[in-house]
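A lone chain, given as structure tokens: the form predicted on its own.
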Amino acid sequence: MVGEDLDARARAYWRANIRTVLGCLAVWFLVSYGAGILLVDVLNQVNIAGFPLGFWFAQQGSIVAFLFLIIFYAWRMNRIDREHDVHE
């Protein structure tokens, strides 16, 4: 009984972990590949400080989004760890 309960809790923890990782990867893909490559022509019609928005996403936006995703991942994993009682 105790082993089965532990297995169920471990599966729930990793399911939450994998869901978070896949969500972060999807956002990173949309920002870096979608906005920086696929939608570049549409985004280039808008200028920010004299630079086309598509260029900005390809050069800066994907890096900024990646940094925000790192911060979000750390925050979210801390919450998941506390929810599943595996925090430090």
The other form holds:
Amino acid sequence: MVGEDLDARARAYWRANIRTVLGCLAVWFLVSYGAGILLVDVLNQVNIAGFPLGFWFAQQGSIVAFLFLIIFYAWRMNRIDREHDVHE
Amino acid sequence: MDLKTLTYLVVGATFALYIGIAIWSRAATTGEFYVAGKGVHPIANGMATGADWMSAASFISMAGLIAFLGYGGSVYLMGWTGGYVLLAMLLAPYLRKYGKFTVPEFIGDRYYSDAARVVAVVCLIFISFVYVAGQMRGVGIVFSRFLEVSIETGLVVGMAIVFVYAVLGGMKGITYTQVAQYVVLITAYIVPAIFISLQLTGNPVPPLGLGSTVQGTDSYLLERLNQVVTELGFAAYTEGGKSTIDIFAITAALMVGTAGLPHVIVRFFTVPSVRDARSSAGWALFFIALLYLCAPAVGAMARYNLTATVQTGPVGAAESNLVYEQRPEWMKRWEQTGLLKFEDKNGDGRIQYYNDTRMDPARQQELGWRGNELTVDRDILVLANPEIARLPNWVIALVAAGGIAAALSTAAGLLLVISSAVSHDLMKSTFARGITEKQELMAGRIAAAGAILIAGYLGYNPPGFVAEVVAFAFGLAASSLFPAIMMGIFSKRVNREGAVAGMLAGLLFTLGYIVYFKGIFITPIGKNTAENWLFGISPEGIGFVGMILNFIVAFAVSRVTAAPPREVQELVDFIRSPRGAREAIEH
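Let's see the other form, the form predicted in complex with the partner chain, since the form predicted on its own is already up.
In what comes next, the whole complex appears, and the chain from above leads the way.
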């Protein structure tokens, strides 16, 4: 009984983890491959503060977004760890 | 004080610092030698990772590449930072929980196979030596230009320094010297960038300066740059040269390759907990981003300054081109190294710097230009930048120290993973299981010393293809190690047969493709042009395809062979849950 409980808990934890990672990777893909590469020509039509937008995403925006993604991930995972009682 | 004395002083002071740290942090146990006793604070580890990761390529070459490629240079910016997202979310926390010492050890345990471990060791050693050769070349360039000693002397000094702290201190010594080296290299990168941005745009923050107007005008830097370079026949700075699919594939190969580089991964074995591994990845990217956000500004401003130095007025008027005899001091100095060359093709005594293959021939005729006359090695831009911007000598000395710090810190990290792969994975875990901890530590030191000698040889006799081979290192890491580790964590079904087949498929495909077009050790078989490439993907980006191949083969083979044994599935459960990582230190 206890073993099954543990199993179910571990599965729930793992599902929450995978959801977080997939969400983060979707943003990761959108800012770099999306805005910086696939849509770069479209976004370059827009000029904000001296930057063609697509070029900005490719050279600065994606890096800033990556940083915030990791910060968010670390914060969120620490919370998920505690919620599922698997924290250190 | 003249520049040379000042440079000796600054570089000498940093060397004394590194050696002092090495003596203070000697390693006494294998745990300290391989993973610094797993006691490194996440912020310190973030800085050390920054120095470990940012090599001579990031410090010296990247801004130069961006300067000449413009938008095309974005592949390096996104590729070499985006990999940390993968590392933070897919590898680092789990490998820290696993809790042992090396990457091949994980692959060997997870796939319950000496063969898998040995394949991983071979990949690791190959990737690391390829990489280290590039670092040694960087050390050579800096020494020969700034300290005016021969490249050989420079190499010997560099090797001796690395020897002291890598062999004595192991990972513990390397970690704390890397923290110091990070501080040196980031200061050396940012200080000149601030000055240059101020001079050119009046904005002291380089990433914002890139989007500002040029001092004394109301037009934006990027607009002016686009205008002047297109008039000279070059591609517009903010637009791409490569095809979209190739940019996509190269970025992906660099990202996945970054996450799969063993000397970067192993840094996350050194922190005390899973939680720290996550936050440390964030700190690492923060410290890396400080440089990577300045790099595009440095690149664009260097390109602008260089162009403005040579093309002093509107394109077309004869007197707009710099008279060779009146060229600035820095050009003369770099001409001596052979990395900057001038050839007066039309005999007018003035420098014409333009793209003679893209500019309309009729226009060239009309201007009386007979071909581009100036060749600038892109590796010199960052080093020459302070001189181009006429910054004080201490800034130039600082840049020299920064370049050396970047190269030495990366070289040390690479040498350590090579030596631990030999002493721990090949000897202790595979071929000499009976050795004691003391013998293993000694073997690790001897392997580190041996690796330094080979690295020095590679730096002295750089295979002519260093630049190509670095792309190689990323491609191999992307197509071999990354998928094997990731599947080991995220799938319980992938087994020994699948992992070995997948690694070999990814590795051989990527290696074969690069050798086919680049001809490493042999003459290229196919012509390296877009028409011949598979899906239009260049050898630089092919690691991405190799990675996909690795995943497909591994899953397919695993499906038709037996599932991993129960204890391996339990190992996967164990690494997926953070609890207990601190206790795992002793196992």
